[in-house]
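In the block that follows, a single chain appears as structure tokens, in the form predicted on its own.
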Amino acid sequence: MATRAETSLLGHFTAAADAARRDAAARFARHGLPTVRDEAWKYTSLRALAEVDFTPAEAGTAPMPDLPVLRDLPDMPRLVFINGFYRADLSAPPAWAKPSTAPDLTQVAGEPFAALNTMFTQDGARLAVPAGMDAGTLLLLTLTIGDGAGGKAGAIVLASPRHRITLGAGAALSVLEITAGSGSYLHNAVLEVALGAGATLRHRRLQDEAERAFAVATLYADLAERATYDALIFTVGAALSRTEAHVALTGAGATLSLDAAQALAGRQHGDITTMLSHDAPQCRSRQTIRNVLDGAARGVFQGRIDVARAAQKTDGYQMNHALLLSPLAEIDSKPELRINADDVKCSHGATVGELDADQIFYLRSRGITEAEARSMLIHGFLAEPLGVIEDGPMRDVFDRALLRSLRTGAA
């Protein structure tokens, strides 16, 4: 039996849409929203999302909203999307970066939220860097303005942007991606990344969505030989969020570095799920996930590494650290290794702990209040993933988001 949300979403779908959208709608109609009976969603219940009605977002001309994360942003080339639609009046793109109102609906592997995105895809950034070019740094700003109704009685806004980043051989690009909003909504985004031989993408993503928002981000990345994808995902917002990364290292010598951090409080739920495929020899992947959980917050990390028979000399590593600030906070960790090659080095681990009482006592003995001492220790715990941000103004954006989260509960 279809849920209220599934009925609402299928009711808004336009049957006359193109073939890719129709195929996605048929897939969604067959499978619907995932439940905890689906292994990949075992730790993340969508029950609250399943009981709401949706209304697809519409294009508008509203001014830039006054959100804390938008204050004092670094001055850099930018593409701005509001409710999934490109806003030329708020953007300042470089010549090589193109928005698109007709995104390429490349068939993806069939993940439920990717299918939903395909059904309702709106605009998206098309970042195609030519071979050998260092394109510098670009700000990708995706904002969602909900109607504020929310709850079981009201419809919430559905925003479905779809971005694509393509780097030619030897090209380089740094992307600062910020997602934020206000009100009640579902921000369901897809990002597709294709890196040519020897290309380097530095991707810093801050998820600072509204406190009543649902946020799902699905990433598909393909790395050619000697390509490097250096990613940081920092989650502080949304009532329920999931970042799902599917990364294929298809060329020899490709490298993935994925650092992630979640600072959650109250009843927030944050899920980071990664699925890596080592398909070529001499590839390297590093994943380090850190969680700070207060109140009744729940964090999830699921990390799977598949090593193909041809992927000799693979070096894969994943580690999940959790800092629980409350007896009601919870962390679920599910690392997996599937190895079909003989000459590999793969490992995984997890740690769970609380703030060190001796460290708090030491700081208090130096005249620091308990609240300040706790904040300092939490900031130190998250310093490692945030330390990968080289740019000073960009680093300030993430530091301010962390400080806001500490003031509002995770402290």
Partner chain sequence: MDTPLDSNEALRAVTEGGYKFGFETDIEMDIAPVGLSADIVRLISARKNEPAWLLEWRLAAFATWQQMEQPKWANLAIPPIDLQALHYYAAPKKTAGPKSLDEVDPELLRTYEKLGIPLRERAILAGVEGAGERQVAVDAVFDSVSVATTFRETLAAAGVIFCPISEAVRSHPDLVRRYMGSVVPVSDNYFAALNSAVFSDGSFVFVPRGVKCPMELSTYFRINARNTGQFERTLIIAEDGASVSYLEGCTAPQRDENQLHAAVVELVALDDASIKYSTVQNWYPGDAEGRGGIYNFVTKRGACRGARSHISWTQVETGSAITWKYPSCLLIGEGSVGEFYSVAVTANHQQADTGTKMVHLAPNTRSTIVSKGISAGHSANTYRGQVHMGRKAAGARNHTQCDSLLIGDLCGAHTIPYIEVRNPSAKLEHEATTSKLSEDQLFYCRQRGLSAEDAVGMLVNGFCKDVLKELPMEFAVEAQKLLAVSLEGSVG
Second form
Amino acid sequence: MATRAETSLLGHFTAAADAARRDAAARFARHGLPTVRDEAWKYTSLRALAEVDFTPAEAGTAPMPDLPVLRDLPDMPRLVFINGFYRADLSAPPAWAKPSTAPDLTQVAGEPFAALNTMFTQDGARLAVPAGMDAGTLLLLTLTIGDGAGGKAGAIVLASPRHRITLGAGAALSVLEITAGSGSYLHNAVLEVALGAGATLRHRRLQDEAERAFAVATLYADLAERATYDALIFTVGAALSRTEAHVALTGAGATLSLDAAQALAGRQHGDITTMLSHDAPQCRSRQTIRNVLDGAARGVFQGRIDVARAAQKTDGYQMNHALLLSPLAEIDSKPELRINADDVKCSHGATVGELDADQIFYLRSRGITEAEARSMLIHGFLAEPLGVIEDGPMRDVFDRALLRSLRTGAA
Amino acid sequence: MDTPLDSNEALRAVTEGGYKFGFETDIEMDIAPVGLSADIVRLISARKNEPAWLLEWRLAAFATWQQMEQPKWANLAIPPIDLQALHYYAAPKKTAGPKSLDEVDPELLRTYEKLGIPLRERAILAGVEGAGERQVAVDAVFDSVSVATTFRETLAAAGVIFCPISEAVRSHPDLVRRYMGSVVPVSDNYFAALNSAVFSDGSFVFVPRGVKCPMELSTYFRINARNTGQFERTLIIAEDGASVSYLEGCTAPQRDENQLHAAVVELVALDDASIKYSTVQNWYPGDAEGRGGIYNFVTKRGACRGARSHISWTQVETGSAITWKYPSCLLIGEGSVGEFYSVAVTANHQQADTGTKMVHLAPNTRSTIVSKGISAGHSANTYRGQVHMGRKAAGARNHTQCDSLLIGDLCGAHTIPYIEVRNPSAKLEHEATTSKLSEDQLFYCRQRGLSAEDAVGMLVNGFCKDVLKELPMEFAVEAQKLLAVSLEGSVG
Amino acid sequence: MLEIRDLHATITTADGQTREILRGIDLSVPDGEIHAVMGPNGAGKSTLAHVLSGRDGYEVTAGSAMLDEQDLLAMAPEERAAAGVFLAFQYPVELPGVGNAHFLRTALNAQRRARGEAELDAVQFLKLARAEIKRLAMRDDMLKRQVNVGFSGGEKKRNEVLQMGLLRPRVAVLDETDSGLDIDALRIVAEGVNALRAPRFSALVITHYQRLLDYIVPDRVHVLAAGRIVRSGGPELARLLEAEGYAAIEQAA
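Next, report the structure of the form predicted together with its partner chain; the form predicted on its own has already been given.
Below: every chain and molecule of the assembly, starting with the one above.
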């Protein structure tokens, strides 16, 4: 039986839309929103969404919202999207980028939220860096304003941006992506990444969505030979979020570094799901995930590494650490290895625990208060993955977000 | 020093090839008509002279089972099983149980002899260092009904009850009623429900308060009747302060048709009690092309009900075409301990989806998981394990080590852990690795004069050492043989 | 006698290129003699050791290696071992979970079986092993430990010499056994080799430095450079190398 959410979403779908959208809608109508009976959603229940009415967002002219994360942003080329639509008036695009484009729906994947995005997406950034070019650093700001931004009363805004980043052979780009917003909304983003031979993408993603927001981001990346994708996903916001990364290492010698950290408190639910396909030989993947969970927060990490028969000499590593700070916090972790080649080196690990009492005592014996000691250790635990961000304005954005999350939630 | 566990002879003795335990025993069988219905359930119960309460229990289980579907979540390709084409009851034709070994069918004794099972009044196992006169009681299950039991007197003197469960139903109905189905509920899963409806026989062990069982208990299962579903049911209870070690091993005759085995094993440990359950499983795995072989769908679960109770599962799984098995521990008593040590070998076209569940429900509970998976040929080997630490599991600990070894590039090794932690003071560490058999190690052994197969056997046994050392000595030697045998021909 | 004639061997590199490492080695080690093979890095010293012992990854393109009329190159590694070829590894391999005593007895009995000799039982083996351990000033617990697991560099090398002492090869090939040894360990290892000196034992001591040869005095010294023996001489050649370096010798050759 369709939920109210499913009914409202299908109700807003325009039947006249093109074939890709119709296929997506048909799939969505068939499967609906995933439930915990779906193995891929075993630990993330969408019951909180089920009885909500959704209204697809429309283009608007709202001013830049005043959000902490937007203060003191680094001065660099930027693209701003609000409620899924490009805002030329707020952006400063680099010359090579096509800031706004009707999304290309030719590669539609089957994941339920990607299908939902396909149904409603209108706009997104198209970042194509030509072969050999070092395109420097770019700020991609995707904001959602929930309250009063269109739709009938009682309905929640659905924003569906779809971005694509393509790097030609040997090209390089750094992207600082920030997603944030205000009020209640569902931000359902799709990000497609295609890296040519020897290309390097550094991707720093900060999810600092509004307290009452639902945020789902589905990422698809394809790495050609010797390409490097260096991603860091940092999650502090949203009531319920899921970041789902599908990375295919399709060219020999490709390298993936996919680190994630989440600091959650209150009743927040944060899900990081990664699905890696090692399809070609001599690829290397590294993943370290860190969770700090306070209050009644619930963290989920699902990581799967598939190694195909052809992917000899694969080197895969995955580690999930969780710190539980409160009796009501929870972590669920499902790190999977599926290996079909023999000459491989793959490992995964998981640790769960609380703050180390010896460390706290050590700090207190040096005169630091317990609260400070805890905060210091939590900061240290989370700051480690941020260490990959080179010092400078980009790093400052993450550090400030981390400090904010520690003040409001953890510690 | 060099122990029998490290015996070169053991390795060499088994490198002679083939599945050696594939023979049939020609004993007259009393076989029920094919198919499954409430009437068959009634027939089984009637043949076994069961009390009315048990028939009702079976019929309720049958009704539950009819509402269920075969689970599909495992990483297994299971050919459709026609449960209506199976026989659900087969027993050697005997009017009464034998009074002594002299009365046991000599053919059966010869079968055990071929298997190397010491079915004697005093089993003194040769080559066991320091074991002296080690006693092993054997409650042999031949197909469905126990036909030989030894050591009754010694055990009885200690107050230990060790008998076929069919007998316990009559002699100790209160105990059976209290505990059977209390760890694995009838509705737990499809195969457990099926077993509850039609279980044939199995072992019952009761170790009373404060008693340390004076010998290791072992049961040898053997599948022998064509198209006979095997539905063993075992129940082991250790009261406060009691301890017992139970060994189980199986081999099966070679044949072409698939055979289903769906056993249920329940363990209950009360305060300070300890149960060690060891299995060497070497049922017919099918031929090199994947024809035939046993389907092994087993539900094994132990409940650590008492404070500081301890349940340890050790398994060496080399046989069966398909294995679906997760010996688990419910850690209900404060400070209770669960352990799972597993070696699973798959070769040719074998499939295994095996692992454990450690469910921590009380403070200061501890669990250890050591899993060694070895895949060769075209096989698929999945470790699936759950560690759950509930809200009340303050100070709980788990350590999981899960290693996979790949031999050849056509097999698969999969690791699927589920880690669920609900208490901040619980601590969990999980490590998993997958790698191939090292060329360097192989060469090193061969340079010292070992053949490639001996080298593989030695390296694989080394890889599994942390599990094998948990086995009772006589099982460890057998397990080493099995590992070497099951991987024969895997390295060219 | 070990006789190597015009031995050529190639490897295939990661990028698919074929490279010739041995380019025509001629070398005879008569029974009872110890020969040293010295040479700069990349000369092919370890390749020679690996090709003689039958390690995968090399292709012999020409030449022969005979031990007492037996064609080593036609044999599997374990057959060469049974014939009496022992390689002391430069980097001894760790065998997790495999006990040293079990490993050694299995290896010894496999070789004895292959040669048609009676196998040793546990008691006989232990007696032999303990004597050897004592001779090498090793601790008794060596036998209980897992093969090379958790051994220091020096312990690993001593374990190689222990194995050699037990297996009593016809020809021992010592591949840079001196690397990573302090002076005490070096002396013990050398004594272990010297003690094996016998009319039916010969050794090929591969080393980069002259140091080891102060303790194991070779009957002959061969200089290997770019895959060929470029010069041979008595023990004095090693000292000359130490004094003048490989470059001088290579140029002179």
